[in-house]
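First, one chain by itself in structure tokens, the form predicted on its own.
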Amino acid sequence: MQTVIIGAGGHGRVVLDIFRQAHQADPVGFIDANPDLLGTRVDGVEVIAPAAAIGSLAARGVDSAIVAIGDNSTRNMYAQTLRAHGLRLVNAIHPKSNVADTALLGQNVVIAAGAMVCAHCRIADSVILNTGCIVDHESTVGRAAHICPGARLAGRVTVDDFAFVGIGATIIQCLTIGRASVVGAGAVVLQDVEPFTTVVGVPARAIRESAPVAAAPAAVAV
């Protein structure tokens, strides 16, 4: 399997480390939109092509990829582009995470060290479950959502597509975190969060609404 990592920044370094910790073969290279990085090495792995070259990867023998970009909409856009060019999206699952046998995982999923995914959870494509987070039983995390380090989802929580749950946030059981909403760091959420809404505090309260996530453009940048 010839795999590339899309994104040579901090999250790319994390994904590379997960591959190594899991004793997967190193990727053949990084892809990044910053032309200054071309030919440089990130933790020993070369940045082999700019993001604009995704369409030529298959001809170079690359058959799979993972998108290591923190921004939810950008990560999703790249995943769509890679699929359109026939590349398979792979997961990066740290061996010191705990994923229940009954959990269902999509593609292009990153599960970092210490994360817990409990029984009968559903994790959609392009999700990041970051260091030490907890996704408890029968919860659902939607496409391109990000659960940050130390965040805790109680049982039967639904986190919709593109939502962001900040560091150390707590979501009590059976709530819904709406599409593209943001839960601030350390917030304690006691009621549903509306789509495109940012909540902060203990208990969490809405402070603003944001614009809907735009459709993927023809070209995107890391």
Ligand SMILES: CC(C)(COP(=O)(O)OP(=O)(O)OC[C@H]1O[C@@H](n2cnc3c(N)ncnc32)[C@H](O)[C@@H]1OP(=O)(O)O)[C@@H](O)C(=O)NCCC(=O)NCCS
Given for the second form:
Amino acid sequence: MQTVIIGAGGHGRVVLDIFRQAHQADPVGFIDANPDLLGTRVDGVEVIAPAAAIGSLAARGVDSAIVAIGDNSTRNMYAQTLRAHGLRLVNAIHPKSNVADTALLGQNVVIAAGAMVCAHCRIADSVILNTGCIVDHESTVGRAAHICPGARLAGRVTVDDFAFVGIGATIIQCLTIGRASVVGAGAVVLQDVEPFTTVVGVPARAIRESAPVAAAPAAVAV
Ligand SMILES: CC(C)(COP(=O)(O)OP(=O)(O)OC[C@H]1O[C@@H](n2cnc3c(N)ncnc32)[C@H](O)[C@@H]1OP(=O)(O)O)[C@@H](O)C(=O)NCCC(=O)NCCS
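Alongside the form predicted on its own that was just displayed, please also present the structure of the form predicted together with this ligand.
Shown next: the complete complex, the earlier chain at its head.
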């Protein structure tokens, strides 16, 4: 398998570490939107092409990729673009995470060290379940959502597409976190969060609504 990691930043380093911890082969290279990084190395792996060259990767023998970009919309856009160019999207699952046998995982999913995914959870494409988070039983995490380090979803929670659950946040059972919403660091959410809304605090309260522009991405033109 000839895999590339899209994104040579901090999350890219995390994904490379997961590959190594899981004893997967090193990727053949990083791809990054910043052309200045071309030819540099990230933890020993070279940045082999700019993002604009994604269309030529298959011709160079690359057959698979994972998108290691923290921004939810950007991660989703690259995933769509890679698929359109015939590349297979792979997952990075840390061997010290715990994923229930009955959990369903999409593609381009990152599950970091210490994350727990409990029985009958559904994790959609391009989701990040970050270090030490808990996704408890029968919860659903929608496309390109990000559950940050140490965040906790109780049972039967739904996190809709593109939502961001900040570090250390807690969501009690059976709630829905709406599409492209943001739950602030350390918030304790006791009621549903409307789409495109930012909530913070204990108990969580809304501080902002945003236009749904960023959550309706098209594929990256490359
Ligand atoms: C929620 C968040 C996105 C808001 O960021 P922002 O839009 O820039 O908001 P501001 O910093 O302008 O803060 C707006 C108000 O909310 C408060 N606030 C912001 N984040 C808060 C939080 N996590 N908990 C409690 N209050 C918070 C601010 O104190 C401010 O209050 P004020 O109006 O009374 O002064 C951000 O603070 C946050 O918590 N991000 C999560 C970061 C994270 O989890 N990173 C992990 C990456 S892996």
